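A single chain, nothing else alongside it, follows as structure tokens in the form predicted on its own.
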Amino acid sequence: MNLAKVIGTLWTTKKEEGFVGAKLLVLQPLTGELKPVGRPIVAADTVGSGAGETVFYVTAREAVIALKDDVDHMTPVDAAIVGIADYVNGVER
């Protein structure tokens, strides 16, 4: 799992059916010390997070599993938010 800060929302007019009802959020990946690292990414939100929140996300196959609502359908996703962080290294967010 990885840490990130939600920095925006991606709006689309058309999307694959597995994304219907899911928010796509722009994340800035963070280090364990909450410092920005790398370039922003887009992730599907599965927990109802919002702008400014620190979240943790999964990538690759785990992201597909997080969005799977039908045993026969696999949504083509690279990253999915699976939690909102309240504390990181004892620091309240």
Second form
Amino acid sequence: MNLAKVIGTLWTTKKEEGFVGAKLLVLQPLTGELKPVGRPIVAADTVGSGAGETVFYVTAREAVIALKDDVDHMTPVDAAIVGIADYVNGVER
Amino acid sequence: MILCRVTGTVVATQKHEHLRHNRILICHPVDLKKELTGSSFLALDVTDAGEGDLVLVNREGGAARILFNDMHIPLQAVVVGIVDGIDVDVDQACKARP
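Form predicted in complex with the partner chain, following the form predicted on its own:
The next block holds the full complex; its first chain is the one shown before.
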């Protein structure tokens, strides 16, 4: 699970139907010290996060699991936001 | 499992319902000389580890699901132990890839 900043959103009309209903956001991964690291990624959102927020996300199979609750089919994602950080090391985000 | 130093905590009221259980710790991998290496990540804690503790982190989703007995927990890393001591011949260890 890693921290990231929501830097944008993304919408697609033509897509694999498993994606229907998934809200896609563009994330810049951050280290625990909130420094940007690695390439931006696209992740599905499960907690209603918005642009500018510091969130944390899971990848691989756990990303699909994160989305499993509210849909009956498997959404083909490899990254899913699972929380919005209020404080990191005591600093409000 | 890997050795990490707890370098901070994350407080999040709005999060995935299956992550409600435990505190979120920021873990930074350390090499066998206990120097920070690589980049930090987040893990759920089950040992009440505190900032600065040397801990053992299990980085596998399946283990998290078994540990929390919850097939819907979207989690890939769990702090499973606080290391009291380590006695190892460091010269025989390969340098951790950066």
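Positions refer to the first chain, counted from 1. Since the model is a prediction, treat every value here as computed from it, not as a measurement. The term rigid core refers to the most C-alpha atoms you can superpose between the two forms while keeping them within 1.5 Å.
S.K.: May I ask for the C-alpha shift of residue 17 between these two forms, in Å, based on superposition of the rigid core?
M.R.: Its C-alpha shift, to one decimal, is 3.4 Å.
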